[in-house]
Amino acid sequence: MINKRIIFSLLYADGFFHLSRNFRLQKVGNVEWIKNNYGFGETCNFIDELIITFVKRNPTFEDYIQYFDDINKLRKKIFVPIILGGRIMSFKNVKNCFLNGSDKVLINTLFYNDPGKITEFSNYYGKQAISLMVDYKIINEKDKLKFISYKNCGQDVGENIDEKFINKINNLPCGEVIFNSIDNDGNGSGINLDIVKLLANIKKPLLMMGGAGKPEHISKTLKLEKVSGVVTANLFNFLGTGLKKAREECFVSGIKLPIFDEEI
């Protein structure tokens, strides 16, 4: 049995770092704030990969340089595999990317734009370093749930989330695939499970995203067979001792996570 994973999500823009809700943005505190009042370092003990995610529309090149500035900061407290993403759209972004501390990249507009150049990414990088983002909304429709993708930030309706586009997700050189909920983000209301049935043909290792608030919402997500990881991105809920209660309720219902020295 391979060993299902705990992210955690931080979105970034103009030096901060912000909560999201519905995919509106609330500026929080910059990298300072979140190693001082959340002990990021210690908080990182407790998850197996940190997503960090460019949020910011039409960066500047300034921008660019403030991003990764911040990262490698950052990076100076974490020891576990990171995952970068925002306005990936071009080789150049890639490599800066894993120039400074990537291990993967995350996809997301790019995939239905040019889907050949996450090709090429991965010819050169190899699959397992690309991580695709789906965000999506579902749309009762004559009583019958429809399931939307969303690109640029949620803005743009991309395609219907059928088994056409489950094929052309299993077609993607790509290592594992996100799921993240618009609808759930950020109210801690749980993380909507519906759409997991329909997603029974991904042959990607599946991530679930949007609308974890309680380690309860968490180990119930992981303890589905067709579900790899949880990722949340939920500051106030989860930093401090939130995701250490995350990881010790998983471990209670009896998932299989990795297992860290302090755990031991």
The other form holds:
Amino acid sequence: MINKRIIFSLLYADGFFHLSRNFRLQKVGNVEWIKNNYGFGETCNFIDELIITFVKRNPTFEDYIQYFDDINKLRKKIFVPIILGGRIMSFKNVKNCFLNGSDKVLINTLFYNDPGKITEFSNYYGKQAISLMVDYKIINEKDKLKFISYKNCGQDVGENIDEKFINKINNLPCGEVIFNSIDNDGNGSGINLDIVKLLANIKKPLLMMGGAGKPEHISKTLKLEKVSGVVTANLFNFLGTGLKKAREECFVSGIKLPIFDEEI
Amino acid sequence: MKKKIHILDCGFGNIESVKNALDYLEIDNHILDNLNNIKNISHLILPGVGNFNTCIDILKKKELIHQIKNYVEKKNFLLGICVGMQLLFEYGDEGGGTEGIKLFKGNCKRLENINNLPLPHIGFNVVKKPNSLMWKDINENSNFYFVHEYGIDENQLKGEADIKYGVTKYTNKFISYVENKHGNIFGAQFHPEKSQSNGLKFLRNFSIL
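What I would like now is the form predicted in complex with the partner chain, since the data block earlier showed the form predicted alone; can you produce it?
The next block holds the full complex; its first chain is the one shown before.
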């Protein structure tokens, strides 16, 4: 039977990887910092996939060159799937991701603005090669929780997350969907699970993101049958052996994950 | 001895990930876009991230179907990965339905939608492996990375004499590995280049055939 997944996510702009808190970015270190602090050949024994999102606003051609150059430096010893995302608006963007080591691509704003493009991508690469990221906030309206999706890096309101929205996702030619809490982003307070009940009718693999600060946050979420994986982007919370500890905590909790401990 | 591996670039697939794995294993490799007038190729990978119908269209336009058939007739080694494996079968439903390269019998259909399991099948899962040189030094119940919604049901190869195959269970049991009777045509529904040490061993085994 299929295993659950722990996915590590990196945010990249201007030659640096960034920490994000409620979608506000803080520069952390360049590709050498990441390699030194996460030693990716080793770290990748404890993650199931890696997401790298390009968060540069209005990127120039040179920004893309620098981005892909750093991706290519980073991925030399990575033998888990790499998902590249951010600023994907055209078939050319998708193609460039695959030409630079991507195994899947991550879509966000295009889902709201031009979903027909996603069909175009999936007709070529297959829908399984497309991951959808839904950034969302929770609003307490008259003691009733309301879930709202956002686009453009959390800047603009997207749509209400309700059954209609869920059907739209089910009908979208994409392979999986990541729900990312803007409220919990980077605060390490735990992953918001209030939304999982609302997502009961999602028919694609469901991944939860935003708020994982310690191993228990990951294991608690992965215990939910509906959840296929957890994504964490916190560069400091899982520094050093953090991802290894998170994986060990999952094993102790009886969560099924593959073991990758063998050198070749 | 590790042989040089050629990667067929048909315009689809995660070519760079396959190349990255081969580079790490220090296997000499080269990317090419056709098999015309090229001599001394013994090991070829047909990688795959793509829609079956679109991939077949591309192979037809590039006149690669005939070239691939000629290549394997000479008992050269071919490894199809993911959709690259599916294309080796007779027919695929994805994208409207079209004929494949027809090196193996069987149709590639959408995985069954049962047991409330989400589709596509994405993540690490176990392969029940056959006895084959391709699986040398790989433990029973090793995990490999899958990302697909279509597959070849196990029942389609039952009774096929001399075909070796591996099976994986998700919604239904599907063919996750296949090998022809001559031991020169292989298919992996999983992505060895993305399956950590298990996948690297698998690729290394291919290179030393």
